[in-house]
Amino acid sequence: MDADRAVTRLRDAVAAIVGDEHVLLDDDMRAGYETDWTGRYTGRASMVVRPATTDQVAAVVRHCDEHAIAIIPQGGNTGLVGAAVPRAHSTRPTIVLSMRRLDVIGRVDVDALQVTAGAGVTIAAWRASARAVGLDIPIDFAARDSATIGGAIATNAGGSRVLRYGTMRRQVVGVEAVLADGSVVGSLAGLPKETVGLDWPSLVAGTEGTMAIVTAARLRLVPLFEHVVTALVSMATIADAVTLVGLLRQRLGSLDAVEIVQQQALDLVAAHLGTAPPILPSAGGTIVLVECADHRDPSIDLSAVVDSAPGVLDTAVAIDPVQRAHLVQFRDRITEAIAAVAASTGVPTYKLDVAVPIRAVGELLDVAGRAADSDRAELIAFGHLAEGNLHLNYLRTTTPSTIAETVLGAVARLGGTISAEHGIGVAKTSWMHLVRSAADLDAQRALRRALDPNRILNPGVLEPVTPIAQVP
């Protein structure tokens, strides 16, 4: 009965702060907040709060601080390590803070290469808006659609074009944030020169919504490229695709991204949309997807420099938009492939994402394809190729713990890093001591004691402190 008076003073309290409509108590409304994408990773919430406005997000966070109320803040949901989601085993009453409604996205400063935009934006309407004046954004990835600015900033991503542009912290000249006492900190300027004191973006990006919630930025814009070619390659080896990497980054100023799909996820895709792959991968080999981008046509030097390659055996290539989209469909859609086999079994992906240094892709792909064979799982494995970035999709494992043990340990003893694009969240906490020592880790939970003394900020991400549900 206490508990529930608790709710209810609690559920008034924020209702007159962002209205009734928009505190979500009902479990069937709440449900789509509480488990995340992968379906692994799932909790509990006392309700779902959508605020609209930077002025109504520190409303509630300073009450929440007041009450020592866990606050989980949550994007679109498309993250893969349960930080958006509430803790399944929390004593303490939790809300996820749902940022969808702060979705203004200003007028684009063309003169600047600026845009203002909330955290609710997604990706999609951020590229749509710069490409209706003619400009573009710097970063892109298969869930564009959902994944807003906040997360992204949240997770430092990165996705397709971090070879040209690099990940989400460098997009971000500004940042409007709140701190856990409700305090609104930063600036929406976007000077290219400031060097007064503390820079908020590079705080706040890749810290997972645990010092600081992002309400707004202020974001780079860049060329849209007239002329954009696309061509998958089928390498023999891993290593004749590292090579291309190299001979692609030294000879091609358009160079705008360099993915990496195995076999398996080639084959996965092309079953799942009913069609035949547009290449034939050979065993032991790999596919490699680049794309070039300039104000001219990009094509020539391209071939020049894949028909110059050791190891090519077969290419696809595509300059007019409807075919680049059916080749670039064969990364793009690896995802939606695999959570269809996922919900047609049953069990839910496990998915490691991760980086090693280039030259180590091969070895860390044999790791972690024997991790698979041991756990009789199916490794379907992808990625961003120059950047050295894997993302491991386990289907039908039954012990994710073991492949991770096995997995991430090869990636610090290769020099790599656990977490390339999605964060650590609540699954990999375990982990971080393999990738930072302690004084970083030290310096860490000081500098997250400062900002939120009361820790009701994303409690149990970046630091273990309470346990999540995994679904068998």
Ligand SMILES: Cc1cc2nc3c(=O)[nH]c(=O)nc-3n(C[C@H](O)[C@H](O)[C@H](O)COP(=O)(O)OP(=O)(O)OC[C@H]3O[C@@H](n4cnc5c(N)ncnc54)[C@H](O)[C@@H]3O)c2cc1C
Given for the second form:
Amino acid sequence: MDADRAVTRLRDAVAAIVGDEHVLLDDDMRAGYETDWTGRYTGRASMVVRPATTDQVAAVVRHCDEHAIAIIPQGGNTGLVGAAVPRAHSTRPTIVLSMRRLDVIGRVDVDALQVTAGAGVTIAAWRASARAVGLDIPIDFAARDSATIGGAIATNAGGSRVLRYGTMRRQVVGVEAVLADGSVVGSLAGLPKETVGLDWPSLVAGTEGTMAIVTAARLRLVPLFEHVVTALVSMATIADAVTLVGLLRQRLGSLDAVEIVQQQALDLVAAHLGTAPPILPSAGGTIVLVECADHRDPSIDLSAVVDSAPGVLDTAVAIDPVQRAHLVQFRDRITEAIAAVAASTGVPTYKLDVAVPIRAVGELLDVAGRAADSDRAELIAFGHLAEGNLHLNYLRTTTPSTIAETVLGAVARLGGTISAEHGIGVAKTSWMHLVRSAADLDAQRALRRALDPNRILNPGVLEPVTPIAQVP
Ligand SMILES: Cc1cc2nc3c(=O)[nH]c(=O)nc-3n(C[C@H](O)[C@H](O)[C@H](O)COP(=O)(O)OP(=O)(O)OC[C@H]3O[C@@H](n4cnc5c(N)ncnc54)[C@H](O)[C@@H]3O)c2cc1C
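Could you drop in the structure for the form predicted in complex with this ligand? We only have the form predicted on its own so far.
To see the whole picture, the full complex is given below, headed by that same chain.
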């Protein structure tokens, strides 16, 4: 059968399942689904398929399995490792399975502090449903308006509240998912305790759509705190910042987030927003953003800890929501400011998301800075300090692979990990051996083969097969 006839047959088959208008064939209709948020990763799909129910997902997957068609599951397409867009050089028939129409969110169970949400519900909608009944969600990050529950589970997303509540994996009390043969597994009962063999949330969290496609999840909620205080603290050295983290963790039960913003990142956002930085610069040191939230005002306790810490050069504190938002944007809008530079220069940013034991953060930043200098690139570094998680963004880099070799090698030597929260995708497959043994990788391969013998679910992700596509 020639390629055109095969596409027509596939189109007819999936249109019979999801409806004609939810199969996107035209180049301009597919385009937004074929290139990732960074502009670095891109590929071609035969079509984009947009199911609305679990049954439709199962039927589409079954058809793809029978005809060995590759499926790229996609939520909000805010992932940063090229895992949600088609592979660059693949010749295999491929569909993007957009999960955004599975966007129904159930009634909040205020007694259990849980809610059931479709995979396509955004993080922002999950939060709105919780806040409408005086509760909150345990996860938050800047892509909240587009990133989906399914994508957040598949990447085991982190964000700023991990310090208090853990990563997305810990928020999933139950999951419903479709396996590669189209069968539906899991449970949305939401029982906090259950031991009946395999735990499906553990299998799907962090495996980037390679083990199963999440269609819905039962999610944990947390108290909504009336009082929130945000502080930006300028520190003389990274070591002082690390000491501050220890003091905050020991003394403040209300601690919600401790983020690191290197001076260059703060300056970049200030320039992007056309406003002055809200705090004195810290040459050679760093800026730490701290948030505390509680049922009573935690600002006095926070100030007491900050005042007692060594190396504090300057502090800006806000409790008023408008002033807090002003401070928070210097952390929240860094990725957006970086994207604006990439758009203006036409050179996609090279992004690494790594974590090391917190005492090694300074040493890693030194290595990362030297790697930038040797490439005459600019390094914009920020991240989640309490977890030793750094986002290293190289602007105008010409040698991303050399930078990765240097930095990821150092990360492994320091006892860290090559992916803290963004995942491996297609971006880091070449370096998995640095943090996983051969036996570990073999076991992962065997599990994947058993669940997906025709290799239809996100081929190329979490396995070293395809070169990285660079958008010219
Ligand atoms: C401005 C900005 C800030 C960010 N900040 C953070 C941050 O602080 N912390 C953090 O962890 N991440 C962050 N990210 C990265 C990104 O938002 C997260 O990885 C997010 O979880 C991706 O969700 P998504 O719905 O966009 O998934 P997509 O990008 O669509 O997909 C990501 C992965 O999940 C798979 N997938 C998607 N839906 C499903 C499904 N239903 N079933 C199975 N697999 C699926 C895809 O195949 C792919 O492997 C940020 C991104 C941006 C652009």
